[in-house]
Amino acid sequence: MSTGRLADKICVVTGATSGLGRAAARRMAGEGAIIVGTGRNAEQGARTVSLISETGGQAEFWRQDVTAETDWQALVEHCTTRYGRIDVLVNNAGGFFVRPLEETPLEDFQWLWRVNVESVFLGTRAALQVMAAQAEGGSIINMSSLAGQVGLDQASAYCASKAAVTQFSRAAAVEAAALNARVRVNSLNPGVILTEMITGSYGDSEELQQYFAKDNALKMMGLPEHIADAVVYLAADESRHVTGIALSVDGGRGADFRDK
């Protein structure tokens, strides 16, 4: 049952067409969240904004190139037309490939960075120009990975990627709280979710979701409600003391790190 924990606030999440950030979307809406989505796939944009309405949330598309300044500059001012503000921003959006770092031409390794990182910068930068001059302020959730905290075999792209998000979040944080004490940037750092991130690198078979599960202290799956449950949290006036931190989803597979 809804608790209201975000009721009336204007939400946006990038990447909103399918995996963490549906699972997000769905799990503010349901706490009272306006949403605003955003993404690429127009279709599935629009099946979350009817997942969302089946259940009495509020939630509309727009669509983005999360890469693309002038698209966020449009969001930006689309987002203060309609409701006059921005209140939480989960930049989701991002790219994911395993390949031997041999095997890993430069194009590859830019275009990585430019969906995982330079997408974070452009929308971190974009919701801090109008929550800073909010009285109400904001909270930013950078979606960065367990994988920006540890090395893993043949993700050399993806590990450089989100740990560069994970830093980029500590070092914005420190800027926004000096521009507006009530902006709060975080990243969240999930481990391995049961998301088509995952099911399109490894596949989906049962066998390899109990591979995955044996592989963290809890021997549990990841799965998308578990970080939604965090982004809510993060979104939430509950954690308006919490700024600057890496938050660990990941059943514990950080803090039992061993070569499986």
Given for the second form:
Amino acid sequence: MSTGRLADKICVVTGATSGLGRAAARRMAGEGAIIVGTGRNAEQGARTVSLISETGGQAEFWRQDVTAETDWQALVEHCTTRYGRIDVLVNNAGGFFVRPLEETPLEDFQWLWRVNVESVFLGTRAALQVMAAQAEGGSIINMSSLAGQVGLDQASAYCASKAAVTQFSRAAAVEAAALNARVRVNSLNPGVILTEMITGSYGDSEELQQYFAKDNALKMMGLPEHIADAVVYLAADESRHVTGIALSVDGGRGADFRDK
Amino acid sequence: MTGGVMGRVEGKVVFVTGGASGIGEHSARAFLAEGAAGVVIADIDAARGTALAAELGDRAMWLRHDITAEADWQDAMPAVRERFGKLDVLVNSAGISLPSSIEEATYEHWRHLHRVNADGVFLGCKYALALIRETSDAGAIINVSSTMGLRPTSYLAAYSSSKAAVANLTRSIALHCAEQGYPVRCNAVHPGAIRTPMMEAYLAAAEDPDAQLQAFAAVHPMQRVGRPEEVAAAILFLASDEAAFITGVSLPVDGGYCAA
Ligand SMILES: NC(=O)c1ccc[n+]([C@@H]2O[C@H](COP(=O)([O-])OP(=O)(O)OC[C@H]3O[C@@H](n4cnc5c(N)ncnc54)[C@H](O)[C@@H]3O)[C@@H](O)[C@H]2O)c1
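Structure of the form predicted in complex with its partner chain, given the form predicted alone:
So here's everything in the complex, that chain up top.
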């Protein structure tokens, strides 16, 4: 028996090979969770696992392409066989690109839709089946984005995909509650957080960091750990009455237009 | 606090309006359990307030305090400074709820609800901010609005309006504090129907209390009413440094009410 706010919970984190996923996995493990971190890059997955074991946490890496339906079946089978349940799913894996709309080929839009939306659909559907049958239910956390609420320049495909995640999560929450009132579905809207996803598209200069740090009310650079703390809250039993919400962690960037 | 580990709000001083009952009372308990250095239980209900402060011990301070009286706020802040030396967190939980459609509501009723629920929160934010920004290096204000502040209903016209005022004021304060560079975040929680003395009053007034309770539960996708501990957990999260990148948000704790 471990202690902590997520003691002994089986927590699946997709895209645990870098960025927000890795930070969330580490924080959750620090709260006593048993992590199943997934992704395509086994080397980076092993790195996440060793970062967690070094600090006394429990984790394993499971190879998965989140857009592949069969990979979800295999993952669920693995978790239910090895642990007998899934308590938390963090649908974190996702993609991003910036490109002028008129230069964006249909294939790129469709690629982003698969990686950001179909993956969340597949993951939520798979977890819901397991969690609805568990007396303790479960918590599904879908990574949306500030970009699901505001229009970002040259990121129309990304903005559309994240708005879809937010709205999908609300509807799934209503449906999940009807199946088992202890199954919750929420989404998180990170503002700009400095991860490989951002530096990969915009570059990693000091200048750029300062630009992003100024682009929110708090004038603060968003860190993966900020998102990880919110993931822990939504994963833990303390948020058991919270479902269907879209929680913004964005330094107040969205405070002036937000409705609910 | 879990055996010897640092609490989540270690060392913070917290002022809770409506601290004698319901959501306020459970917030006071949660803050003390997570290491707060001091909690002010401010309320007009002296019987409940003194009993609670006595139960909670040395770190709790009882203050007879009417949130609608500007002079009470002017007196309260020096009293907090004298007792604890600083203020980090304000929780505006005091409030009242009375039913009225637009046709039933008298002007007096409208003004009464806005005086307590909106004016009281305005005064609290104004006076506490002055002390928090001067004495805290990680301050937070959490306003207790309601689902009615986001998604109103026909029979709570004045109440819903007063709670919408709180939600919008919250964002304005968040933006102001950020613009001024104050280390103060400001967020709102939006409880659904929560089983507190406030709800008990509705149940007692109903012809069939059980049917009324069922009716309250039935409008939430989770088909249940919430517990004050569940709202207190959200307030604690927003007050803690875990929410360092969160300001100007509305966090529903409502069993899915705002999603459906
Ligand atoms: N219980 C619910 O279903 C529910 C739902 C949504 C929002 N809320 C909100 O949560 C807050 C707390 O509600 P609760 O359910 O804990 O109610 P409660 O009645 O149990 O507690 C409210 C406390 O506020 C105090 N209070 C009232 N007027 C005051 C004044 N002028 N000055 C100082 N103290 C005053 C009361 O004495 C009482 O102790 C309120 O703002 C309420 O509107 C409650």
